[in-house]
Each structure stands twice: as C-alpha cells, then as structure tokens.
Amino acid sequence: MEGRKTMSKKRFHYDVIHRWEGNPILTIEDIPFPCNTVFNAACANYKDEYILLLRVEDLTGHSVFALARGKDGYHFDVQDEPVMRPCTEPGCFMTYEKKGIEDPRITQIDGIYYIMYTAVSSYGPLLALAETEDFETFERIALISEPENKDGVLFPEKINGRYARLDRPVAGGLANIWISYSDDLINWGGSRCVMTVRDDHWDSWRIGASAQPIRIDGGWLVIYHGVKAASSGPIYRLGAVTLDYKDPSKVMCRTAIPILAPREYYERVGDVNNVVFSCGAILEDNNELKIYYGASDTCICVGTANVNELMQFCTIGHE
C-alpha cells in the first residue's frame, strides 16, 4: 500500500563476544594425524603469525598438544605431528602424565613463552610448566601444584617483583580462582582466593581462569569460564573479570552476564554439550580482543569483542 511504512525486524545480539562468521576455524578433519576431537587452544604472537596450541585428543582416549600457524588469526594450518605428548620417560613426568596433557595456556615473558598445562594422572589433575623460545622445541619445566588443580594461567609480568598465576583448586566440592605467588616458576606460596562462584548466577556451580592475563587501562583483564549445573549436565560460558593492577588479588569489576554463551548448533553438540571454554586471547592494536575457544570438546573458534564494550557489563566486586 502506498505510504505505507514496512518495519524491518532487528537482530538482536545475545551475546558480548562475536562469532566470527566462519566458525568452526578447526575440526577433526583439518588435524593431519589420527585423533578423536581437537578443542581447547592456547594462543600467542610470534614473529609476524599467530600461534595455536591445540589440545588434540588422539585415539588412545588420552589428549596431546598439536601446533598450527597462521598469519590473519583465522586461517590456520595444523603440523603433521603433535609437539608435545605425555612424558614417556621414566621420572616424574612421566607418572603424572600417563592419561594425558590438557587445556595449555601460553604466556610471553622476557622472550621466553611459558605453557602451564594441566597433567592428568589416576593421582588427578594438577599444574605443569613448559617452556619454548621458538615454537619447535618445547621443554618441560616442572610440575607446580597439588592435585586437584587446573585452570593455571600465569601473568605476563612480576607482581611486586614475584611471578604470579592464577589457578582453580578444589576442594571440599567448591572450585573458585586462586592467585599464588613464586620467586622461580617453580616454588608457589601466598595464596589467596580471589574470586568465588555465585549462588544465583551462570556461574554458580565452577569458575576458572580462561585466558591469560592481559593488561589493560586500569587493571588485568581475565576472561573465564563459569559453569552452571542443569538437569541436563553443566553448561559452560564465559565471562570477564579486572583485576587490580599492583593487587591482583582484588577484583575491580566482573561481568553479570556471560560473554558468551553455547547457542550454535558446535558449541551445543559435540562430545560434551553445552560447552564454550577458552584457552587464550589476544589483544590487537585497535583495542579488538581475538578470544579462541573450544565448542562442545569438538572443535576451535574465534571470536572478537572490543575491551571498552566489554568493560560495560562489568560489576564493581566480587557480586
């Protein structure tokens, strides 16, 4: 009809972070050797490319790290044979090792990237440390927790001279983000617990560290996963954290709704449903946080939220 005015339906976004529209970046069938699944990825800048640490679960059911390279953060390509696999030679390692390396997470200090992992044994899950200068060899530093830990991510500068991390140790069933404090990288005390899950919230039953701690005007920026048990099993989404620049230990601000929440068909279908969890970010020269993050323990993602629009859903505090 003449005059008349047609109304256009807008699209709403559910979520903070955006998908990138090619979503899934790395599945099963861009891994070059046998595996099951590919999901959880660290990630960092080398050089004049971007780097994927890939957590690979291979055919014995027990997971190895794979590493892929890419120069525009999308496009990647996976190398003929993982980079690190559970320690086989007698020792330590090797003990707490044998049913697999998870969930790696790099950070860059003075040149040298540090990889904290998670090594996982029938004694249980506790904290390692790696390091590479190059990205072709990769040396096993020390194991750096108790069991029952996992989730650590080290800050990419000394906090009043120490090295700090974050991690997520259990205990008596709560799982809430620790921060410990180290003159080595091997030797961790001066722990604190940081921050808790929230009853009434997304992220009430589990929370842990994601990414690394990235600086930011005012603080550090921690992206994180929350975890939240339903009738159907636990869904896993992401949030955000800042923390005290000089005081770590102290949250400033944190987000009330999840970032990012599993809605695609990958990130809800899969050997795990439900599940969003990220490994890694990387904060690009025009304030654009690149997130990864595995989808449904099947596959790799990206994607991208401005740091400033992030901040806007924060909290002050811990509620």
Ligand code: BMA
The other form holds:
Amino acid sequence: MEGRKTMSKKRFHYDVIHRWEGNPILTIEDIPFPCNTVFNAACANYKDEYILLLRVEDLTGHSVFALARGKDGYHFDVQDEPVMRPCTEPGCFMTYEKKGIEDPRITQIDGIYYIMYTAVSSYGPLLALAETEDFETFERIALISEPENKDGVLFPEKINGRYARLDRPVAGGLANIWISYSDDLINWGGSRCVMTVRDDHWDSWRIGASAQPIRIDGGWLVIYHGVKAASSGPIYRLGAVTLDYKDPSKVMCRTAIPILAPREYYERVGDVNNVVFSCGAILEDNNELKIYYGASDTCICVGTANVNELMQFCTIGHE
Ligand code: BMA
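Show the other one: the form predicted together with ligand BMA, since we just had the form predicted on its own.
To see the whole picture, the full complex is given below, headed by that same chain.
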C-alpha cells in the first residue's frame, strides 16, 4: 500500500519534448487570408529573426507557403499574402504542382536558404527545390526526384565534397528513409537505404526525416516521424536518430520510444487526427532544441528538448 502511494506521487513525463504552454503558436485565426488550415512549418534563423515557412492549405484543399516572422521563437506575425503558390507558368513545375506544394524544409548553405518541398500532382508526390537569400524573393531551382517521394531534407554541409539529402521514396511497398548525393543540387544519385520501419513499434508502417539534419558532437541529429497503422487510422509520432558525421548513411543510435506523441486535444483532433509532424528544428546556443510541429494537420506548435537529454533516449544501435 505504502509502495503504491509513493508510486502515484511520482510524476512521469511521457514525452521527451516539453510542449510550450502557449501552444498552439499559430492557427487559422492568425492567417490574414482565407484558408482551411496551417501546419507543418519549416524554420530558420535569419538576421535577428526566427522565420517560419508555413504550409497553409487554401480553401480548394491545395497547399501554399506563407511566411511568419518572430523575435523569440514563440510569437509570430504572418505576412498578408503567401510567398509561394503552386506554379501557374506552363512547364514542369506547373504540371507537378497541380495539387499543391507541401511540407517545406529549410537548410542554409553559404548564405543561401534552400527549401526542399513536396510537389503534389496526380502523378504522386515528388521532391522539389527552391532558394531564397532574403525571404522576400523565392526562386525555384528544379524538380529533384521521381514520384513517389517525400520528406526531403538537405544536409547543411557537403559530405565528402557532395551535397547530401535524406528522403523517403516508397519502394517495394516500403516507406523507409534513404540518402542520396549530388554535385549540383539538381542531379541526385548514389542512393542507399539509411533506416527502415520497425516491426511492432510505434514506427512500424512509415518513417520519414522531419527536421533538417543538425550537426552535433560526433554526428548528425535527425528528428524523424514514425507512423503506426492503428485500427482507427494512422498515428504520427516523432523520434530521433543520430547518423555518422562523415558517413550519414550509417545510423549510430535511434530512440526506442517516441520523443513526442499526440496527447493534447489539438494533437488528437483536427483535419487529420492523431498527428504530430515536424518540418524543422533550431538548436540554440544553450543546447536547447526548439522543435516546430504541425498538430493534427490543423495548427502549429513548438516544443523544446535539451539535446543532451534527448541523446539519452537514443539507445538503440543500428541492427
Ligand atoms: C503525411 C504528410 C504530412 C501530413 C501527414 C498526416 O503523409 O502528407 O503533410 O501532416 O501525412 O496527414
């Protein structure tokens, strides 16, 4: 009896990521133009500001990108008009963006902010790349994969002299995380599978890189999403994995448990229930990681984790 009392007093934190008490940080109330939802935002530091590139689903059901700026990483103002819409100039981009542009990720290399995103059309999702130097003008570079591919994230440094990206092709019915390399950011190859779904786990159905790879001591930290097919529908959770610095096709350690799972009402109920899905994280000087995530495809939230604490949960070596 005494033992039970002691146990019930103990406070157990179910998630490694601590939700900000002001969540959600952005909802459609904050978007100055008509839309259905706002979710899955890429993030970057630019000058003295935090930038979020928001995926906003318009009233037709197609997604566009809008820009939000803030000083503290928690409070943001959204610009009046989207900064990128599906391409309407005849050509490749128009064909392959007919159903929208989704889930951007930002990586800065030598002062250029590259935006890897998903172009969606009746051919299926594929990866596209755009760039900006000032978050005012945005230029498309190229379509950079075949369908079906999503969740492209560019490494912030070249690996052995070549650009590198993680992505998530669906191949042989499996949705795993792969790596590819490029000399010019346009033509990609040398593809290898980096990590696979895990039977009977929270990430047993699909996985994909979420935030852009972050340089940490001895390697790369990647926040990824894992999906389990439950009888009520998919459940999207977040995990973490570390990759070898010189050869990021090698997994060093992976979390056995999710670091964030849908628990709050705004993560449980929305356009798509039971989803936490990240497209970006920022590592602060004090080792705190700010992870921006879409909740139930309906709003945007932020959570934090100390990187050293997070690393303690990366316990499973590569099988
Ligand atoms: C994934 C992506 C995300 C979305 C998630 C849950 O396949 O399309 O944009 O948040 O599904 O619906």
